[in-house]
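Just one chain is shown here, as structure tokens, and it is the form predicted on its own.
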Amino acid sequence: MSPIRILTAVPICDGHDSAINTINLEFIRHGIEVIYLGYHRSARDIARAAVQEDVVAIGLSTYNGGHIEFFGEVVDLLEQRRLAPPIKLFGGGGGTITHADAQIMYGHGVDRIFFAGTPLEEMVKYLRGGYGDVARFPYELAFAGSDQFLSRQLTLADNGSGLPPQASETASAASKRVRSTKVIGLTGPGGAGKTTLIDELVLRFLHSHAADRRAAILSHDPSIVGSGALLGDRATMIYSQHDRVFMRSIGTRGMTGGLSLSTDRCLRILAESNLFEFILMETVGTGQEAIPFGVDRHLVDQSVLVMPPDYGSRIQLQKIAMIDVADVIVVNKADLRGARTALTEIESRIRTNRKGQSLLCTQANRHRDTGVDQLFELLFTGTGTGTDTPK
């Protein structure tokens, strides 16, 4: 059976997000992978995340207010993307919201507000005694372009049911096929500043491009051994929410090397749905043998290797596999120490490949940061001035 897919978040205005990461440990624990939004999220964004995501349930922690107005406004957001099967709402606020809130509430069609004391196992029973066993269809054709359409065809894929034909294909086959949309993907270690690097860039793309186009993000995390997966990139994003950006998380299920086993079902179906101009691919945070991409990297039109300045040795440089296959190569964090050492120990590194890659620097947690300027246009326009030598 595959796994139960839930939102949660904390709204807007509302910081305390203690509570909802208790919970998300405890739904991971019992095999329920948790799409964690954040805090001071949007009754839109909210939304717009459950319904990219086709998730069964939407959970929020609220402690600031206003909980009967917000609630409400999330339900009538849903129901205006005619969901099938709809998703549901429940969520909590320890003392914040009464008993008489709450009857409210159910009359806006929330499904269940818990109320401070209740354990955590009456809330894991209360999802798989409700969601344990929804199933998933197609939408009807009518749907096609929507992001529920799209949504519903990536759960399908990730479930291994109801794939497409052309998703039997092989996977060098696909790389045979002209791809109208640009499939860019980043791996790296983990807490090297993928998921941040990407929402700059993201950033950018809603700047420089036209009003119609999309972009989107596959993003993987890491699924914990025989229990669920917390996917919490969305959570760090802010400016990849946005309706001209369609997200999807998927867990690893057991799969190594920083993808899964339905990334090219996945990536293919975003591909071929001529939605989006370009697909950004964020691998799980990758050790040194990964090459998640595969050397022929039929995946991906461009790969970028993200790396922290604190690699360890030049020794531990050595041993890192995707070195020498990287497109382009990216020394994130540039305000750590050690950063321009990092440069040149790299640089000293490809400079043997004879491949052409790019070596930049980027500080992607600084405003207009001109690192991360210049591996946009290197990227989306090809206009970029990265080159093997550090600048």
Given for the second form:
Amino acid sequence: MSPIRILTAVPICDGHDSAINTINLEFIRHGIEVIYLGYHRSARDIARAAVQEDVVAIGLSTYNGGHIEFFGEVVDLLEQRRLAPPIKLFGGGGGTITHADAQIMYGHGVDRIFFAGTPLEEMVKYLRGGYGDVARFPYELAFAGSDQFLSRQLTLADNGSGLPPQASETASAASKRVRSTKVIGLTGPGGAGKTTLIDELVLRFLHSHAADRRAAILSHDPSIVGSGALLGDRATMIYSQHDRVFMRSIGTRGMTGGLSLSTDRCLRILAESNLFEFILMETVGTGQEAIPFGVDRHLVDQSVLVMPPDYGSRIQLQKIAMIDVADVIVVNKADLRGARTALTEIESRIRTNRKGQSLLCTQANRHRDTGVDQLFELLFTGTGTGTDTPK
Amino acid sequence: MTPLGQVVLAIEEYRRFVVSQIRKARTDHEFGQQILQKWQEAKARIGTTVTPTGLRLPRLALPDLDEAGEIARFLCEEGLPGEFPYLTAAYPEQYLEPAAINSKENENRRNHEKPFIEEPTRLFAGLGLAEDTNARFHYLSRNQRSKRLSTAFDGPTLYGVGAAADGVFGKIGEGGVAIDTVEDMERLYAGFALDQPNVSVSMTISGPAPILLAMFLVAAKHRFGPDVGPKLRGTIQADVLKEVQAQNELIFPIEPSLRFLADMVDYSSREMPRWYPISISGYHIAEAGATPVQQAAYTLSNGFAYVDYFRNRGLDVNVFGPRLSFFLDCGLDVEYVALARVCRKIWAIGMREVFGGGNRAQILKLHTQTSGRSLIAADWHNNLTRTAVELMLACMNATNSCHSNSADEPFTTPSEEYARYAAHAQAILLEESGLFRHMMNTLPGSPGMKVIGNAVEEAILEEFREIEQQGGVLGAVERRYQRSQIQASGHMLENQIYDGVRPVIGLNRYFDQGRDWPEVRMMRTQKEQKRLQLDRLQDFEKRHAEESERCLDRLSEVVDNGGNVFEELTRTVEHCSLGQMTERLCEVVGKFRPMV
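And the form predicted together with the partner chain, for comparison with the form predicted on its own?
The next block holds the full complex; its first chain is the one shown before.
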């Protein structure tokens, strides 16, 4: 059975995340998949993310007032989408939401307000009862091209995966199809800065490409079958909360190697939608052995390995399998001590590989970083765009 | 080693110094005699006071010591109030009634006349539009000789987004005052003589602090002329690091945020010498769940990191050092018996030994707020008692100014009624009760206070060592160290309340089943007011449409050229709104990427 999937967030101009952090952990502990959007998020960002993630419900934690208007705005935005089933909205705000407020909010379509002193168990129980068995069907074709249509396809693909994908679904199908969408896979150890790097690449995409061009992000987070997970990459992304970006977070549900059983199918659905110029796929933080996109890189058009400078010794570096496979290797966090050493060591390694791999040095957490500019040039404006050249 | 590591060494060295002084006082006869004489002189200087009941007391209580070693220990470890290491108090007399009030020649004075001392009372207020908050300020300070205004801003202002931004309409004027333009700023403090020494203004804002202070300065110039800068008294929070660690109200990335801050400190040290351009804050760290020791350790280490940063910018520690101020939370945990005292001592030693700060730069000047987190919705009148106890702890620690929370804060921005009770609680403690008005050291000095203080000091040093291990404060911030510790403590706290390990009266103990939801008067901003704010903003932007783009371009240039951004902002604010300025600055320096 697929887990209950919800989105949590703190409204705009509010940074009170202490309660939501505690509540997120409690939800996860009870088997719920939580996509955390973070604090200071606008109603549009929240509604968009909820639709793209195809969650059953949104939980908002608010502490500095304006909740009647804000919750109402989220409900309105969701209603405009004519979702089936509708995404439920619940929330709390300690003592700041009165019973009278709650009545107004219920009248506006809010599903449930938890008042001060509600035990966490009671919230979990409510979620289980109210949001546990929600049937999902594909949207009608009239919705084709909309985020919810696509997002539901992804849900069905993700949940339908009891078995490993057939061979025909992997190597051949994805790579042989003529694509107008370029798929870029980013992998690397946890903490290398993949998410930040993707967000910075998206910012450059938004600036440099026409306003009708969109990009998609498929982001993986580790999870275990039958238990909850925190899918938290969205929380640190600033620029990717945008109408021109479709982002989907998937839990690996026990699969090792950096991806999920349904990755293949999800990628195909995204590519076939023909809605996106680029798809950026982020793996979970990987180990030395991981080759998530396959040795022949059949899943992606271009693969990027993002490394922190502190991978250990030269011998540790030798063990990282992906260095022999990636098209582009990025040493991120160039400001850290050891970045020079890393560059030198990796450079000499790829020179012996003789595979024409590129090596770049970035500092993704710096605004207008020229290393990220170069990476963007290489990935987004290079000759690889929209090709069907077999690798 | 970062300066924080040096602070640890300096504290350890100071402990050895104390031991050596004690030994010397006992073994070196001449030195012992000097100590005894110094002690006698100090005692002789203490004036006397007569209580309303006729009891004669010294204005400062000192322990009954006649042995040179023990006297040396007292002088080195605690010191007299207002003397290094400032354990007891930053200043010699703090809350005491002026001596003149007690003397014979003043006995005829009308007894209801309040003595002219600056009350520590500084109540935080902010609601609705500028004129609503202004009215609250006038109400709160109506009986005060010193008008100590403290400003809470609404969410959109704290995040630097304009009232017109997408989806913020509901937040306008909620939980604080809405300020979009320099004109709002003029309305906010209307009727207060900002150029007079008995008026001071505090602004609790960090992300867009330089913009808000520039607005304040320019608004004051409009009202009191171009030379008002040096007369302005007050504080702006501007604490970048605690935003990253706990409060999440940062707009720009850390690096440019620190640079804008340093620009502001540089400018205000020169042009606004009576202004405190930063309030190094533990309050929000504690409210986010930190233990008292974590609060103290992170706040102090943040403070040292700022000093290091400003010093590296070429600023003089003896110019900006005395203009640093601190802000701590005071809750009900036992550490609060001595927490602020220990902070003063560590700060004094660090500033003197590591940064070469003179006397004035060594003093940790402290604002305290009672704990908002300790207040609960259940049986909420108990909050009056909680606040009273916390207030007493804060005064025992000789805080320089204080905000006491209103009992209705779990529900709403304080109503006038409960804000009045909160203010009166301070007056009852400091003026009506005899605890603090007659004598310094009435309560400090108990064995318990000492034991707690020592334990807290050691625990703070342990935190310092951990932070140092991670490359100092900024290194630890990058590794999310402080943030992770605060969150873990917050989680533990909630679990303790849930499990009943931590008693909360009316919640997990002595609760009455089936109590109705209380009738609390909610302070809300009406739709019409919100719309008015929006109209005013749009009107301002329209009137300045011609100049604003040019001003923003010049601001961008200054940022890129490395000029003083604050100085430029004092020109930009004349024609641009808060939202316009933040948006432009974000384009140039980027946005803060949230840490979760």
